[in-house]
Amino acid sequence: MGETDGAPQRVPFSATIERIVQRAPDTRSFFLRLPASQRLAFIPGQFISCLIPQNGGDAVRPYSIASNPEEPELLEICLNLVPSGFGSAYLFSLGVGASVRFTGPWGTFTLDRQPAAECVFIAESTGVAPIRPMLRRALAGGGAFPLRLHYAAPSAAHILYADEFEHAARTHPRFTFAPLVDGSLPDVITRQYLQRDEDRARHFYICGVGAIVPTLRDLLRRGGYERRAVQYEKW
């Protein structure tokens, strides 16, 4: 059987669409499935590089990994549709039964296990898809130190795997799930991670797109925060 060790492949794999979920009005996951004969085994948080027809030949677009390792022979990635974005724009004109081609998995924006402190997970928009199975192996890990999630989007309704994150925060009482619609993020985190106390052995897991997971950053390096306790990937 097939297997990439956590190794990225650069022989592409081929995966055919078997389910697609409207997330959210301009978001949607494709469940890729790989033949029998291979799974990718891949640490939380990574990525898988999609080879897009273009030209004759093929562009490459990364989107993250939303499903559980786990589950390798089924991957999930969730992602919106951008404005003149090619890659996303050509993976929502696929329906089911369509292949897929990737390699990977690759990134070192990752999770295996908690480490021993607080662990804070900052998303904003489709950015939580690499976190979810962060905190889902987080959380499977058990142990005792706290786990937040601090969820931005523009809407209620891009605010993904929602009945997931609150099913998780009264199932698990160390985890708390904190979405927000309205309102600053850099406000937030400085309220409760800068001002409310002098604790700086928290850990910091940040994704999201453009000039906030820079600004995140920042903010907690400055505030005290050491620089390998503020992990980030920026899209």
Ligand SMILES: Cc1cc2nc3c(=O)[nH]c(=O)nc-3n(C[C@H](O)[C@H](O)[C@H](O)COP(=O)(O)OP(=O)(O)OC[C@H]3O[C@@H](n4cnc5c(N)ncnc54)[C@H](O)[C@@H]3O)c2cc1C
Contents of the next structure:
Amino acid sequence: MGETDGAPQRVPFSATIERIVQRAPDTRSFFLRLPASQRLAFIPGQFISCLIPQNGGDAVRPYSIASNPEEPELLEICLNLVPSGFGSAYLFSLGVGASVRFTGPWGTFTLDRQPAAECVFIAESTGVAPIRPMLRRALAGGGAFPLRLHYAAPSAAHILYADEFEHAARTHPRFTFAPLVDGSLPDVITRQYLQRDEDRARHFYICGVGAIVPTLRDLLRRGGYERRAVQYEKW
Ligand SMILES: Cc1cc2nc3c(=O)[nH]c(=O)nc-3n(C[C@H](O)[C@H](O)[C@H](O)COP(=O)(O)OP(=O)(O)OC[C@H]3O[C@@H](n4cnc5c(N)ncnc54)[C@H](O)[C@@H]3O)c2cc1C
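Next, report the structure of the form predicted in complex with the ligand; the form predicted alone has already been given.
Then the entire complex follows, led off by the chain already shown.
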């Protein structure tokens, strides 16, 4: 087992939890260290499928890779403890030094290079996990097209990586960080990208839990944006 070259590996990896960071009251990052001979080549936005022991077998729970492909031997996943959730409760029960088995990388909700257009990222709660490396890749690519992040969460404490996004906004004039704690994402998106102008060249990347994701996708596509320009991942 060695480097994946981006092709998903079905034989599970076994990584060790090197560090755990509490990011919000119910949200933790787990840093998964692969054995020295292994690395996971992935594209920003992809996920791993964690194998959660259950009744002598494995249940599968996907988690987006929140870290950068430039560090393929140490992967960060960031998740919230879901009430009565089996997989998240199992991972939250683990401490530093425990093993986590997973396959991957998987997924087509990716950004390898910023398209020649303004890019708007829309995240809800932990849905920011895949968007973080996508945004970093877009920022690192240079270019002049604007980048925006609309990030909705139930409280200011749930805006994950806030310092990092604020710092990026200060150092990259083309990047705008728009956290949203009180207010409606569909309202903000409607005002800013459907009513304000006739520009329909933007690309959108949407990620979150449940109905909000298709709601935003449909709003934008019905509003005149091309299907392929509105990418999404619904958890
Ligand atoms: C491609 C993909 C990538 C994902 N990446 C992440 C990630 O980076 N971080 C992360 O926290 N989750 C992520 N998820 C969700 C994750 O796989 C699990 O569904 C989640 O942790 C709940 O699993 P559970 O076994 O604890 O609860 P379950 O009992 O399996 O799920 C209970 C309910 O919780 C809902 N749910 C799913 N995710 C969440 C959530 N985050 N918050 C609240 N409710 C949720 C489900 O729709 C389900 O109805 C991803 C899902 C997919 C499909």
